[in-house]
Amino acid sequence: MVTLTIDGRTVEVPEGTTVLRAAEKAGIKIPTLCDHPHLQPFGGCRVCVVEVEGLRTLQPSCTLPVSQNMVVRTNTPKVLAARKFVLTLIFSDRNHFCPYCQVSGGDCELQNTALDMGMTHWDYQPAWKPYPVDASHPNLVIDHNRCILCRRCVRACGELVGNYTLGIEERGANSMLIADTGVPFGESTCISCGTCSQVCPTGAIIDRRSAYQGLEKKTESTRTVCVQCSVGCGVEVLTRDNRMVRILGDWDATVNGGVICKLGRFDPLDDTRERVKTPMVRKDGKLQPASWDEALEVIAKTLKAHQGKGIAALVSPRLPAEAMTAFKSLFKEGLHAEMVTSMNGSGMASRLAAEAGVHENTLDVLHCADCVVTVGLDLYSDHQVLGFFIKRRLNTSTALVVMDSRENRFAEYARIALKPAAGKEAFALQALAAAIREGHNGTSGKFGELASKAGLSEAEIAKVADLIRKSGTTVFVYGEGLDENGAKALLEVVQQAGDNTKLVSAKGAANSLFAGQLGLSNSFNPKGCPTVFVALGDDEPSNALIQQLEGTEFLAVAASHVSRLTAMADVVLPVEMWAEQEGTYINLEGRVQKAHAALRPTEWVRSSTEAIMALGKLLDVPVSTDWQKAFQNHPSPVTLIGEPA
């Protein structure tokens, strides 16, 4: 530990800590602009300069490491004068017309810093040179007039997301933020994660949907869990007047550390589907508004009449664990329905756990991997945040191998891309296991034969095996593009390769792991079942599901939005969408997280759990929501981490 003095206070911090972080620990505020706690120190803006005893010039506190017995002063006249001069230069460099900026009045760090220092004007007139506004992007706008060249966006794009779309061209006063080689932002390699807009200290990068809808200080903030996939990123939902205004990545979230993808940040704000506002019961061929009691009575009466004679029930894995537990308790254990399963859940990891027990690792292994091999998973479009974790390490010595029989855009980042024949991935992985075991001495071994069966060359397999052998830690990440035989073969590779080889699987939807643990992972086949209940929540029904349910004798749907499925139903129950519900989510690594309601549902809308419980009460069937007990009834591929707060 290092001991230093800042403004007369003694502070003890670990070696390597910067003066800025040491001051923060001591509760001493030093103004910053280019600094961000989740980015590497840059030292570009010089707003955070401090005076250090024994040093001739002022020092940027964000990049200056502490030293033993260092004496720092943060608010001397010399320091304050230097900061005001720096701010004056920043303001005069571009066109900062604060009254016309959507972050002015509280959300602009540049304006706030100036006001904190008592500035009401700046002494140097800007050149009044107009700078371009790039509105070519579907989700973001770059206004170069407001850019202060702090490079937070550039660093976040590279260090956090690993995309390296943003950069700076030219030098000095000619410096400009650019996308790729200077193409319009909307035509660049940007993947619309929006991290740049979240770290921008001014109004230079704004997102289209939330712009000019009110300052963040005038919104309500709710920390909850994104339900777009099984990664389970922490998000901060900003609402105003019970309306969603903006979604931010939660910097304090253990899973994602602040980064989220387009699906989590922008897509929920684009949801224009019509809500189901009241219970509906089909009368005279048309869906008519009804009371909850009437709607539940119709469903209960039909379920009771068909009990043991053909009931099928389907649940969305986007629902909380409590709702899914209640669903299984009612339909499988209470009504003994013929078909009880979930949408989009393969349950492969849970089935492997029946033989292998806990065999997967936490996401931490991706942050220190020397080699990552993805199998049957395109992290360019699915589970993107896992892709961020991998891409941002590719500038180090980490190697990426992509194995997929399909077109896979993530292969663009790979050192080696393997494309086995469709359905032959198991042979490819068996070949890899044999190659690791046999080594490669220039003669064809067993793995050559297996590689041929997979449609790959012996050299391709040998190259990957060699890479894995030379890597300190290798992490395999597989997805739903890998069939069960392939998953078993992959497990064999991992088990054979030793302790330095880790395994993670992407499990589909937000609570797909839990669905697998409940045994709700069979393919849905309602054939022969005249009565079907679908707990859809806010999920989007697929065309395949709609086709499967056409002609169903009696269909009841608990849904938050109007869809072709609700239009076919005999009874529709209005339930909460993701931002309205409370409940438990277990992400792909087994982390238990609590979702909190950011919006209040309308009067007639209930939670999916309440709807199922009410149905059970009418049917006189005891319904359990004890998800912990349900989870532990089946061997798990992961160890549960934490409990909901």
Second form
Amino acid sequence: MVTLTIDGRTVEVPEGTTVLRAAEKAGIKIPTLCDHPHLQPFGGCRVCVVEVEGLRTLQPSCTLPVSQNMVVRTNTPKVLAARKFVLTLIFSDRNHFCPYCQVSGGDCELQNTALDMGMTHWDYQPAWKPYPVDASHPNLVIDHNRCILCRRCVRACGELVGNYTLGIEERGANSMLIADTGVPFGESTCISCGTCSQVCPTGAIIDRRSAYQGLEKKTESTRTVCVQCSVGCGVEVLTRDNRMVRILGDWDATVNGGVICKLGRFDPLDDTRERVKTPMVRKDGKLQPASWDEALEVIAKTLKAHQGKGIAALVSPRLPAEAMTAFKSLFKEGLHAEMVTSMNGSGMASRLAAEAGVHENTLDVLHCADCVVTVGLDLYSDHQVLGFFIKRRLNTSTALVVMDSRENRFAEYARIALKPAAGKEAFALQALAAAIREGHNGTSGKFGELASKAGLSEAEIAKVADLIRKSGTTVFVYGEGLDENGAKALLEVVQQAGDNTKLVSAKGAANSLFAGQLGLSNSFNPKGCPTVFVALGDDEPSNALIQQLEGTEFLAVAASHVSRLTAMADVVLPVEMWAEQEGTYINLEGRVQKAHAALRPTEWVRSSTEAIMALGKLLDVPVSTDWQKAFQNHPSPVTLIGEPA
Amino acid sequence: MAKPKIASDWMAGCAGCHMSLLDIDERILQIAELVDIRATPITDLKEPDESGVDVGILEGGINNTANEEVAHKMRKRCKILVALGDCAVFGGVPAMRNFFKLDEVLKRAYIETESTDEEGKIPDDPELAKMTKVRAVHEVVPVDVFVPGCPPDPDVIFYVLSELAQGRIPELKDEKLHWH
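How about the form predicted together with its partner chain, since we already have the form predicted on its own?
Below is the entire complex, every chain and molecule, led by the chain shown above.
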């Protein structure tokens, strides 16, 4: 530990701490613009300068490490004058028109800093040189007039997302923020995760959808869980007058540490689907508004009449664990329906874990992996945040191998990309297992044969095996693109390779792991069932599902949005969408997270859990929402983390 | 002691700062008790007394030779000059035109606007003031008190006026200080 004095206060911090962080610890606020707690210290804006006894010049506190008995002063006249001068220069560099900037009035860190410093005006006016505004991007706008070249966006794009799209060209006064080699932002390699807009201290990078919709400081913030995939990122949903304004990555969330992808940040705001506003019952061939009692009565009557003659029930794995538990308890245990499942694909991870007793790791392993092998998973478009975790390590010695029989855009980042023939991944993985075991000694071993069965060359497999053997820790990340044989082969590789090999699997939808644990993973086949109940939530029904359900004698759908499926239904129940519901989500690594309602639904809308419970009451069937008990029924590939008491 | 004399004028602005001044409502009576309000654009007398005033207040930036004259005259005739509002302090919205050449601006305003018929003509009467770049007041004459805001809050204006009326220089900070 190092002891130092800041403004007369004694502070003790670990060696290597910066003066800025030490001051924070002592409760002393040093203004800064380029520093961000989640980015590496940069020392670019010089607003955080301090006086250090014995040092000739003022020092940027954000990059200055503490030393023993250091004496720091953060608010001497000399420091304040320098700080004001730095701000004056920043304001005169570009064109900061506060009256028509969307962040002015509380959201602008530059303006706030100036106001905190008591700046009533600028000593130097701008040069009135117009800077371009790049509005070529579908989600984001860069207004270079407001850019202060702090490089937070550049650093976030590289350090956090690993995308390295943003950069700076030229030097000094000619410095400009650019995308790639200076192409329009909308034509660049940007993946629209929006992290740059979240870290921008001014209004230089704003997102189109929420710009000019009111100050952030005048919104309400709700911390909840993103339900777009099984990563389960923590998000902050900003709302105003019960309207979603903006979605931010939650910096404090253990899972994602502040980063989210386009699916989490922008897509929910672009949802233009029409809501189901009231319960609807088909009368004279037409769906007509009805009361909840009437709608539930019709469903209950039909379910009772058809009990034993074929009831099929389907649930979305995007729903909270409570809703899914209630669903299963009503239809499986209560009504003994012929078909009770979820739209979950195969639920492979849970099943295989049950069979093989293989345990998966938490996402932490990705943050220290020396080699990552993705199998049957395109992290460019799916579970993108896992992709960020991997990409941000690629400039270290971490190696990426992408194995996929399909086109895979994440392969662009890979050191080695393997494209086995479709359905032959198992051979490729068996070859890999053999190659790791045998080593490559120049003579063709058993793995050569297996490699050619997978449509790969022996050399390719040997290279990957070599990489894995030389790596300290290798993490295999697999997804739904891998078939069951492939997954079994992968488990063999992992088991054989020993302790240094870790496994993570993408589970699909937000609560897919839980759906698997409930045993709701059979493929849906309503054939012969005249009555079908679909708890769709805010999911979008697939064409395949709609086709399967065409001609169903009686179809009831609990859905938040109007779709072709609700149009086909005999009864529609209006339920909450993700931002309106409370409930439990268990992400791909087994982390138990609570979703909180950011929006209030309209009067007639109820939660999916409530809808199912009401139906149970009407049918005189006890309905349980005890998801913990349900979870324990099946061996799980992961251990539950952070289970709320 | 005689009441301090106050005069104000507006230049390249929208009159919003004077409207915000009027928004101090009945408190204007308290101000009137403390000071002698002389020339303002919204009273009969339009120019500050030749003999001088104690406080001069200018709203708006300076965008032509006429504004320059107003600013110089006010500076010459007042002891304390107040720049009121974002336009006077920074240039504000009118300063957006600084991104364009003056003849482009005139062409857009007098010839190319959608409502202008074929007769559109840039005024060229020699009596007219000559257009310049839009400048903050302190780029033309020294300013003593800066009151930013678009417009400044009536409470801030009341505070500034009452301080000046009582012979103190107002200090704008914390919740009293905001731009935009």
